[in-house]
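The chain that follows stands alone, in the form predicted on its own, written as structure tokens.
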Amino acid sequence: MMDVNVVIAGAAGEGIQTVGSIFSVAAAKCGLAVFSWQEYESRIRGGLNSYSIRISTSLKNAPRRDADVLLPLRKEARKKYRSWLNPNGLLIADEQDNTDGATEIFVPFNKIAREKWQSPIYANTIAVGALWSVIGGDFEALQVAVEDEFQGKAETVIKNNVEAARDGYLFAEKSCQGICPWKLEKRPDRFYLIAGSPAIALGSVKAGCRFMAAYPMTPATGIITFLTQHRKECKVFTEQAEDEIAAINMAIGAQFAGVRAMTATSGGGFSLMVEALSLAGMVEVPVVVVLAQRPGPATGLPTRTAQGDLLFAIHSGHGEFPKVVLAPSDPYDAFHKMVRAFNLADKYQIPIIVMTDQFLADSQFSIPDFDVELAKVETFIASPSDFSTYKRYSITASGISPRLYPGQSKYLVTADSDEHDEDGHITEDLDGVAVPMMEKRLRKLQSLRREIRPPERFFMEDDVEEVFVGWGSTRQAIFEAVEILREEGKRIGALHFTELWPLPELSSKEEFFPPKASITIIEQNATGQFASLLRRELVIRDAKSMLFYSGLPVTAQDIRRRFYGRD
């Protein structure tokens, strides 16, 4: 089975998404399964970067910092990530240089750019085909991957680029003989590549949301950047909005008027929406709102990952009001997790938070398709047909009240932020409406609980001796940290949440955890945010945590070295 981590590094602005893209794009049309990630400096120009790409003939959806191919694009990142190469890995040298012992192919593609073309630019192209080269990949594959990158481009420009990618195929190939282990063969599986961030915004189109407001911060930006590049093709109204306070609250306005409507944002700007979250709750207006969590506090690392938000997602806002927090682990479970989201919104009318984060968001997965024909979109909206008189806010046993929009039908539709009567007027009755009002809107959380979804279990089998336990993003990492374990022996198993709050309902924690198996909980932040909660929640007391928190993704060799005691 072939399973290869390439690594290309060099400066911010120096072109690596370009390369990595190229590449990417030509091992996904080989129907190869392509997972990359990028880390980044938090700047536009200079520092340096890597931009991993994992190569499987298997679905193998999660991170490695060790590379099998390192390609540095200028001596600087050689010897910054000389020490992500594996012992028997292969290193594509512009310059030569032996001192530090890895195992090299010598190709100097800016001498050859210079030489050919009188100028640098070609350069990276020349990096591609000799990475392609190294790999065995077929060069025609390649240069459809060159002429995809390029279109739209002058024909010179197209025709120097393919030439530029054959001239570093070429010569990578003489250099090969013997030293490359590697072929790349061409199989009949085809998979859709996407990031965390295109997959929300399709989800969200899919679900019926016409409207999002939003205010720029990294890692949540690319959900509105996404539905304005595509605004013809996804028909929602996107609005960039002067502030986060002011995204929410158009959001909810648009929900109020009937249309079904989303935020994104991360840290710093989900502290300033925190008001207006309250104000969802409190008149029960729906509002799908998109986290994307990164290492705080303040601006803390923005272009780095982090699960370090959940308690805060879970308590935000004043006051007592019902909410749901999910997690999605993966660009198909967020599409399909934004369709649950507007439809749980909808049906409680309460705010819903969909936690991402950076690495989900940036990162580019394999997946076979998305399954439209389970995406169910179900609406709640209720006909003024069924009513002789209407109250917005009529005190029900589930705690939802039959929700009209302005406009709708000859009945008023209010809305007030103080506490309110079943019409939605103002009151001061403390005993005869503020209580039985608060325990209407609280009753909802007794039928969510028993509408969120258990954690996905996975080789949960009757010798399991010990249980990893994770949410979110960090799904394919855990999942592959078990399968390695198992192999050497491990009897192991996992439980993966993806809805967090309420939690799912369950009579007893044997329910979810074998009686005699030790839990250990595997999530990036520093303070163990929920194994907190799920001791609280089904006193699960004696959970060990096990919370990784440098800001780069969790990987399946970090866990099984953190298990071992070797780190």
Given for the second form:
Amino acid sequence: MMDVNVVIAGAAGEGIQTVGSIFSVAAAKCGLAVFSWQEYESRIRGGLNSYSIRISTSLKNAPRRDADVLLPLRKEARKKYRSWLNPNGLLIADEQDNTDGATEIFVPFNKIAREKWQSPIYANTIAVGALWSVIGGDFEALQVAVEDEFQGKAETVIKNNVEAARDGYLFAEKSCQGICPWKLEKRPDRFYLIAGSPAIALGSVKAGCRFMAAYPMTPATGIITFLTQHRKECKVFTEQAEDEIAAINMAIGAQFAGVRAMTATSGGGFSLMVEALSLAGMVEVPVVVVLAQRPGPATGLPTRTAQGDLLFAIHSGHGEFPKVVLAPSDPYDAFHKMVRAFNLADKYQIPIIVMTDQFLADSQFSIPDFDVELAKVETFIASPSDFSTYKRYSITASGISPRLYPGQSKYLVTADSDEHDEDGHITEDLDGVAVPMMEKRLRKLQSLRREIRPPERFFMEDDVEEVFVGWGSTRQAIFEAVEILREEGKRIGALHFTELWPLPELSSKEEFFPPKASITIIEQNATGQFASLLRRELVIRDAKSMLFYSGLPVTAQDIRRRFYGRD
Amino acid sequence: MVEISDFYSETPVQWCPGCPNHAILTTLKEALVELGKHPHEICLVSGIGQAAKLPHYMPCNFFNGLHGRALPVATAIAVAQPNLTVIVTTGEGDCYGEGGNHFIHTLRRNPNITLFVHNNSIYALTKGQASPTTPPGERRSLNPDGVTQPPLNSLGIAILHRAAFVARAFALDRAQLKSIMMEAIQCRGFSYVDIIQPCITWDPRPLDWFRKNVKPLDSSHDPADLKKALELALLPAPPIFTGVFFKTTDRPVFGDDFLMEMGVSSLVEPVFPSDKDVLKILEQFR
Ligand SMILES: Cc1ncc(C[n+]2csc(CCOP(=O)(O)OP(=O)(O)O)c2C)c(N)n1
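Switching from the form predicted on its own: structure of the form predicted together with its partner chain?
Every chain and every other molecule in the complex is listed next, the one we just looked at coming first.
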């Protein structure tokens, strides 16, 4: 079985993106499973960044932080990322340098570019040709990927780039002989290679979303960017709002007017949205907010990843009102979760927060099949013909009042952020109106609890002595760690949550956990937020936390090392 | 046929007896009746403040949201359902203070909504603090030595941004107020009317001061003349001029291009991409 991790490293603006994207596409076109993730600094040019591409013959949608092949585009990158290179790993060297002990495949891509092409811009394409040769790919597949990448550019640009790729390919082929162990065989599989942001955008399209307003903030921006650039096909009206406050108020306005609408942001922007989140709770207008997490208070580490906003999301908003918090695990799940988010928001007329993070937003996953029909769109807007009189906030047993929208019929539709009566008018009648109205809204929680899906079980067999628990985008890293540790004889299983609030009601912890198993909650934050939620909500007192908060995505090896290290 | 009785509401009004807000409410109802608008064709949007309570006092669709946030909500409603007559009623604290950023950007967007700012130069609901239009020198609870900042020139800002319709009216000149309201509602694009609404509780100036110092613009003023309009808006007050300062039809209305491109008249019309369309977009990732 092939499982190769290739790391391209260099400065921002140097072409890592181009090299990485050509290489990933070429591998995907050969039918291999590709998983890529990036870590970068918050700057436009300079700094040192990496693009990791994991290529395997079986699905491996989890990051690795070690390199079988390292391609540094400049000397400084070689220095910084040298420690990632595995003992048997290969380094593609532009300049020979044997002082760090790496096994080098020498391809002077900068020199070739200067001498043959009189232009440094071809260095990247030469490098990607070399990389492709090192892992034993067939040139034609690379050619298609190069043509794809430069699609729309002048004929000569495409031709020259194909040739430059061939230069690198042939040069490396010679140096590879006897060193490179790989032969990349074409396979019949065809995966979708997609990151979280476009998957979320398309999930919302499927869900019938027609309006999105947002203010740019990494790592949430990819969603509105995708919808805007594909507006002809997606048919979603998008607007760059003046700030996050306007963005969410616009989404609420559109929803009030009967249109499925959303917004997306990161922590700082979400802070600004919280006022309106509470408004949505009070006026009972559905709204979907994607909260793409990044580490740190304030502006934090803008381009890094974290799961540090969980309790903030769950407790967001002043006053008490029901809401739902979801956290998809990968792009496929994210696609489906968006449909679920819009359905739930519509059904319960509440705000829904979909939590992602930089890792999920930017990483490309291989998805075998996109069953788009599986996600069923359900709408809950009432029919005016069902009423002889209409009150927007009628008190009901379920807490859900039938919803019409203005302009739909002669019935008047109201929304009031003040406490209000069934007609939506301001009230100061505390016992007669305010109390029953609060209770009406909160009654929705009872059925919501039953609707929330239980966690996914992974190897939860009778022999399990320890359960790893995780949520959101760390799913694959945790599952891969379980696989590795089980192969090493450890009796471990895992539970993974993608629906976090409200948590399902449990009479005893045994409903989820084997009676004697110890529990380790793995998350990417410094205070064990999910652990404290489980302790509070699910009568679990004795859970341990395994926490990662460097800003890099957690890997299976990180978990494995920590597992052994704690003994 | 719509009649004034169609706009009768049972909700008790919470404004001070004698407040010019009552006159604004009555005039708005009359303007809507004269325009033949039915309550269900109207959507009032407001924030928080005394002025922002207006939607509760007449039957119609309404969204009474957060302090300062009426404009983004109204903008989205107008794009989603262009057939609704979307009117924002708000105070100057709501619109120029808390909502100042939205005011500026709504001017840039030019959505098809009408904005009536009940400008009483005071934060009335929170009991008399200075607002962005309180005259300098006036002593307020948080300005014991008198307001030092100059008042916001909201008309100037709106004219500079070439809003579709920029006017000022006086709550106690109901004939002029009605005709300005009607013209504003009929005008496509962002119509903005600053309505002088003296506060009978907190303003030290008596109503007669306003009757003397509020003056209609000279009838020769041509609202197509941006330079002249701006000049008038920059004149020191008093006198406080009322009338239509500026008007233009040459700005695209926010959202029109999208609706046209999609071939729909509102966003609630179901033209969702089908599963097949979604799969087609996904194909580019394979
Ligand atoms: C976020 C927020 N801040 C402050 C308030 C308190 N508040 C309510 S009304 C108001 C001022 C309203 O002034 P204005 O818009 O001029 O309306 P008026 O009451 O004078 O008609 C303020 C500050 C609030 N409701 N929400």
